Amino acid sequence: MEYFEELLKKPSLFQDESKLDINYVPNKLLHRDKELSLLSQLFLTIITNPNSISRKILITGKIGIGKTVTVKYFGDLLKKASKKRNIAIKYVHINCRKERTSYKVLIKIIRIINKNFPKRGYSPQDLLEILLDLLNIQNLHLLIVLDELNYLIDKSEDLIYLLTRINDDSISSQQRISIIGIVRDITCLNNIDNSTMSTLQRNIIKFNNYSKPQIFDILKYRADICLKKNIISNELIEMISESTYNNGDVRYGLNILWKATKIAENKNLKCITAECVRLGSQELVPFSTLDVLKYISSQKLVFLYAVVKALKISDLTEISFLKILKRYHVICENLGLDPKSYSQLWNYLQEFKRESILHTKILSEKIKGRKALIQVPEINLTNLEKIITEILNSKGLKI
């Protein structure tokens, strides 16, 4: 059957579906004027007196409250202002969850400046010196955004130290590199040395959660630019705003809006109904969780699968760590995998807790893990199991 031809005959409710994508940076950024103003003040000297100063900024705040999109929006403003004045400034955005080592971060930065640069054969220190040479040759100032910076810090990487102290040894008389680090929780700085912490703590911008009216404004604006007229009512946007406010992640609301529109299209409706919104929200796993699942190792994902299966089989809201271990060993045996050590699995558990995928309740501090109860309170287990299974299958592990 001509599936595409049949679908193309149906009228779409979207005018531009891409404007609901989580990576889309809108032309108008709502309710982050204060943060954009502060960033502009801090980086003004880079335009008025190029390469005279190196800025190190730390941005902190919860998931899904506009940190990344605000910094990308600011990066575009900085590029336009510098281009207008013939000042060479380049903006580079690195997601440290994807590029988890100093080497990978530096290689990505260099290859953005010089796409023909080889991917292998250098140490991180070599790459840093090569990067500085490139910036000097091109008379370029580089703004490096290290998004989800905690993934580098957790690995005790020295890149943060090297970048923040890059001019200490007079490697370059020009201040060629500025840094914006983005983290959810400032406590991750506890794992770095005191001098680096002191440098990063000089300029901290704290992003507060959006209020419910602000979430409504954001969802209303996105609906206006991505959907055709009269497709969704303000009452339904308020309904989505309520769920989004409770979840705390604006991307969750954008995904509900997209799902509800798709459901309405599949039902051949001329507009979105409350039932479409309800069905759309039932199918969702938060974007923040999907981001985590896509980039973690197979072994760690197998352990999370064991947590989900153990909870589903028990039909309980929470389950002991020891029962999860038993389920995990059965799954590893079925897959032909060597199970990870007890301590490694306990570390996995703490990492999932930090990612807000699951919660733990410690009933006894004396015996590590033996009296821990684990629950997955905010994500539908069936949906989570389906997504984990799909990712593991794509990695060659057939569950």
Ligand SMILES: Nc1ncnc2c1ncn2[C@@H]1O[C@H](COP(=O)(O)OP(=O)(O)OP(=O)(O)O)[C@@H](O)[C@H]1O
Given for the second form:
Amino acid sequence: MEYFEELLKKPSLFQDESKLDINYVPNKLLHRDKELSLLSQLFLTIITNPNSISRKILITGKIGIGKTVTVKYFGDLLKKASKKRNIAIKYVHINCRKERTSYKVLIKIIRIINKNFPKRGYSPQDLLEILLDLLNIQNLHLLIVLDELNYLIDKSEDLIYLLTRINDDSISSQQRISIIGIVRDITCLNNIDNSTMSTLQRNIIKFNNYSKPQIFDILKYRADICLKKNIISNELIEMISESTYNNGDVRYGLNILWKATKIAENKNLKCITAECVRLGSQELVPFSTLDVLKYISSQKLVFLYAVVKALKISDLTEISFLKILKRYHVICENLGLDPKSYSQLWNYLQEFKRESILHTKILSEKIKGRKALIQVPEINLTNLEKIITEILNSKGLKI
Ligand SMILES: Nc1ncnc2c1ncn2[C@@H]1O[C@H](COP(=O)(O)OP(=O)(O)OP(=O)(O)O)[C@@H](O)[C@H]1O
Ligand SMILES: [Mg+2]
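Now that the form predicted on its own has been shown, please provide the structure of the form predicted in complex with the named molecule.
Full assembly next; the chain just shown is listed first.
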């Protein structure tokens, strides 16, 4: 069989599949004009009077409502406006979940400016001075976006502290660094010290959730740019908007759209049907979850695996922390892993809760965790198990 030839003969329903990718920044950003306009006002001075001020902004808002994409879009606008006027501004977008330590963040920034910079051998303080020197030599203004900032702060490291003060005690009066921090929830910033907090809090932009009609517009636009014409009806986009609105995360809708199209293609259909959408939503593990799972430690993933296993074996919708612990110990023994301590596992649980992968109900606060009931919301357990197994296998842990 000429598999490729057969596949290539089949007409695709996509016009450009990559435009459904969750990291794609579309040419048009619907329903975020207010936020873009506010950002432009706040950063106008760094174009009209370069290096005279340093902006520090905090953006907050729920999962999947366009915080990242809006800031990236704004970054492009800023790049264009500064290029036109010959002003050297560099936009750097850092995801703190992926670059978890101050050191990694700083190295990443420096290597964007100077590709050949060695990866080791400096302290964060050294790196910061090197960065400032580089900016002065190249007469650059740097806009650093620290996305998912809570991941850095939880480690109580001092990068934010250093960055927010960098201009305070610099000898030159040049203000070369601006910062946009992005977090879902401002309460995640509890462990940051008061004065840093007050610096960041001076300019908060809160992103509101999209309404159902807004989600419809966004999904319709994304469908228009990535699918061929007349592949999906407005009624079906409405159906997807409905469940996306309930879920809250636009990625969820984009993912259903993609899955439903793939299913229609596999069935050799000329357009997407309601059945394709239903099947697409069933199979789904939200992208946001997948993204989290890919970047967490094996140990934490083994713990999540234990939650899923314990729930599946019990056939209940929620399960106690103690039962999970028992399952966890059995799994660790089979894998030859040293089990993590009770309090570490409790922390994992809290982190999963924050990432909306698990729900927990505390029944008694007296003994930490003894009376907590844990649920996996919305994700099909078999799918989740499959994905965790795949990731663990890829890390060399044969489950
Ligand atoms: N107004 C919009 N127009 C087009 N696409 C959008 C819009 N808002 C969000 N999206 C898309 O929805 C997805 C989720 O958006 P984004 O990643 O910006 O969310 P977020 O608020 O940063 O979420 P998280 O808190 O998980 O980081 C992205 O793929 C993005 O492209
Ligand atoms: Mg984001």
